[in-house]
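Form predicted alone, single chain, as structure tokens, below.
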Amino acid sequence: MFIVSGSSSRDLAKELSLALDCPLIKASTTRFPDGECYTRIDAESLEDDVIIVQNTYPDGNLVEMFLLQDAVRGLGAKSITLVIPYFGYARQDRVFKPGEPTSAKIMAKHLDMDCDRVITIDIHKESVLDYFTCPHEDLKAAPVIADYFRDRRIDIVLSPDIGAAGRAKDVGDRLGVPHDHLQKTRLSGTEVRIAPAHFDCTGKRVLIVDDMISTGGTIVAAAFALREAGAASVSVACTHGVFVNNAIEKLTSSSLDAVLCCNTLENEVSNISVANLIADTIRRG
């Protein structure tokens, strides 16, 4: 078995190769002056099962994935498993307005043209994977997030809204602490209260968990409100740290005591690894 690392997931691919005790091959990817992608795998042959680790976000990484699939197959791969830590375009999983494409379906169908198995992490909608004809599985990051915080004395786990309450329950159950979701209550035309729907957070060490943080605005507001309400500390952990528009700076300079994400997208706070989670799944076959 070989691990081929695309340019978007170097550290995760390295960890995965160590966990599986198999060779790691880093693809050399550059850009031509006109912006087109060039990639090359420095190997004579790959006549074995091959795992490509590469995100499909942003667009350039998606094109790189297509090229890696073709290169790996051309080197004789017996099977190709795509490990897509962060699946781009998964949020556009249906037509919201006339004239829109079903972007998630289109991306899945193109990736499906040359792969034998697909593994994702906390994809926005699992139903997107049904567009693949090959075996597919979406892994949940809740176990590794819970493991990371197991000895960090968390009293309650919250989700930003009721829609993500299942994730907070999963992490809370694993830590043996209560879970709840944040609820906005409009107090007046200009004032909104953000607080746990059922539990009092006074004196509590709070962990907010979510699948993705983009701008971070909601989390910053929630952390401020929780601290104002008497929380002893507020930390946040997400699976995918997209972090656009200086979001990390906004989050780390806010009322939050800790900002963490998984290494599905690699950045300065991606300290929670999903490598063993992926390795265990691959070993099971």
Contents of the next structure:
Amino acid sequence: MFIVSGSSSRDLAKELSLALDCPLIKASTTRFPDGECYTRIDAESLEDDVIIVQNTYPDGNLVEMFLLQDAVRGLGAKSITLVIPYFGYARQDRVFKPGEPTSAKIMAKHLDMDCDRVITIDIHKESVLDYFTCPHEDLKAAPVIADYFRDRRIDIVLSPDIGAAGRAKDVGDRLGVPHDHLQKTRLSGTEVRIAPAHFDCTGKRVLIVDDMISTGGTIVAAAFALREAGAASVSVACTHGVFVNNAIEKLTSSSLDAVLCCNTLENEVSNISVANLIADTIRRG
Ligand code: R5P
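Switch from the form predicted alone to the form predicted in complex with ribose-5-phosphate (R5P) and give that structure.
Every component of the complex follows; first up is the chain already shown.
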């Protein structure tokens, strides 16, 4: 088995190759002066099962993935598994307004053209994977997030909304602490109250979990409200730290005590590794 590392996921691919004890093959990816992607896999042949680790976000990484699939097949791969730590475009999983594409479907369909298995982590909508014809699996980061916080003294786990309550329950149950979701209540035309739906967080060490942080707006507002309401500390952990613009600075200079994410997107706070989670799944076959 070979691990091919795309440019989006160098550290994760390296960890995965160590966990699975199989060779790591690097793809050298550059851009032509006009911006087009050029990639070359550093191998003469790959006549075995091949795992490509690469995100499909932002757009350049998606194109790189298509090129890697073709290059790997050209080198004789017996099977191709795509490990897509962060699957881009999963939010547009249906047509919300007439005239829109189903972006997630079209991305999946194109990736599906040359692969034998797909592994994603906390994809925004699991239904997106049904667009793949090959075997597919979405892994949950809750166990590794819970492991990270096991000795960090958390009293309650919250999700930013009721829709994500399952993730807070999963992490909370693993830590042996209660969970709840945050609820926005409009107090007046200009005032909104954000508070846990059922629990009082006064004096509590709170952990908010979410699948992704993009601008950080949701979490900054929630952390501010929780500290105002008397929480002793507020930490946040998400699976995908998308962190657009200056979101990391915004979060670290807010009322939050800790900001963590998994290494599905590699950045300065991606200290929770999903490598063993992926390795266990691949070992199981
Ligand atoms: C929403 O469905 C997601 O789970 C996140 O809560 C959302 O994307 C966060 O966005 P932002 O960081 O821009 O507030």
